[in-house]
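A single chain comes next, written as structure tokens; it is the form predicted alone.
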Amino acid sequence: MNERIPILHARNLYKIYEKGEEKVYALDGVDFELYKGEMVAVMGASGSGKSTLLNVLGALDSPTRGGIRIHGKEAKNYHVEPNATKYRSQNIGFVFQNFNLLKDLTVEDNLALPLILKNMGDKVISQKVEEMILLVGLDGRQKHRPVELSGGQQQRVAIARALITSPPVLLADEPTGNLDYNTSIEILEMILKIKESMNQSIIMVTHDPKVATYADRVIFLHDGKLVDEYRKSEKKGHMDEILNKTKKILEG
């Protein structure tokens, strides 16, 4: 992994749910670091808080408590419009499960968007979709709509659109979710590549212990806690260190 700079630290993070005298924790005091070219694997059981830490840190939600820094700084209102969209703008990318690509656009033209919301240049809208539809390997698909794509080929898209603006933190949720095997490795062998190549720093939301395996370091959440962690430099065998580690978190 590259020198350890940290690009985003969640802070004490809480998010609870009030249903009458009841109070539910999603998040229950969440505290990490995100370093410079590292991809975070977030895992635990459905429920465990996994998505939940994703929407706050990506100012998709608000926390109940704690806060973020990001580059060293603190993060204030982030989540409170337009303070929110200012925060994504400059800071987050964001890959889906479902691809989320607007369906009436070619391949360029998704991409292109959030560079015209940032009011660039045509010229320079034209050279960054171009080096992006060659880095994720679209070259001669770019005039297609998402319809006229495979499953793999739309999320190629959607990281590629997700990276254009060259944000510090790339959260993605359950980036393979829906696709097969093959694909999902050709997938994840990519997002590995663009990890080294740009420094690129990566939270992924995972259910997958295979996934995880990609991932610098893995993160295990029960019940709104970090509980766990385990980072791919310790030891040789990882895959069967994560597989573990999965297995007596969701036993409990």
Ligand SMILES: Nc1ncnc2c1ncn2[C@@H]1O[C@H](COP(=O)(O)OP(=O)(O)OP(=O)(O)O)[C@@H](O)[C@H]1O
The other form holds:
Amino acid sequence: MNERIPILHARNLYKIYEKGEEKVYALDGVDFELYKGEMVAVMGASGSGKSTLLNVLGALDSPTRGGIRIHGKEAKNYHVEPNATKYRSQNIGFVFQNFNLLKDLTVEDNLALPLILKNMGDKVISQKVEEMILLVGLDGRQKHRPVELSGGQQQRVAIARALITSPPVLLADEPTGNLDYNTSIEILEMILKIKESMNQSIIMVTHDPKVATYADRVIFLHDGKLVDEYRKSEKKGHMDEILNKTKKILEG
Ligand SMILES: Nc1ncnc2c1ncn2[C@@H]1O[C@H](COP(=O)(O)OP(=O)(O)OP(=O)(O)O)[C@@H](O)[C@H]1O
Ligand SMILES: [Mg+2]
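Form predicted alone already given; the form predicted in complex with the named molecule follows:
Full assembly next; the chain just shown is listed first.
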């Protein structure tokens, strides 16, 4: 396998909204490569296009122009049904700020659902569900419903559900946005552990420079354009560098 082929390559993505005469370029020619095992944080001001980028990469939304290559192969019309459903189910796991669990289902049933949709057998399903429950530290909570869990626990379930089908790419939109500081750190540490043990590729949107310090690379969006990039360095003070870049971009 050629390691230099990106697991996901977004090619010249545009998303243009037309409001009467006015056009909003939510994505304005974004080119972006994600490599196997890499965690990339997407930062930028409110309205800069972060969620749009994630939704377009995940085929929850369609680009106006541009395309995606997965492992070097063009995902033709990936955003058009029935391709979009197949693209998502083969390639993408999603985690959202609001957890988006099914409230009437128990933890284990929430986790089983993506596998049921893939027509897996009962035995494999219970095995995988149990594995993921242990991985995210929710043993003993199998029969709980989402309302019976804390925010952090709900996000653990959501992360387990996103990863249970072993998708090549995990897309997370502000995964710690609804959590307090300590819980956010716990969740990020868990994501990092999973990234390292499973070599999981991750794209994570965040407002928070502290969250971005967990990433191998930080990209900055401004008005739908990728305007800067920062690679994690081992030296002390890279948090300050991310903060400085964020400030510079926010101040235009
Ligand atoms: N359905 C839509 N119709 C029209 N304009 C939209 C639509 N969705 C998003 N936009 C516009 O696209 C731009 C990018 O929005 P997006 O939600 O991607 O921003 P964001 O960076 O995720 O912001 P936030 O940090 O507030 O979540 C904004 O100007 C927004 O108003
Ligand atoms: Mg957003």
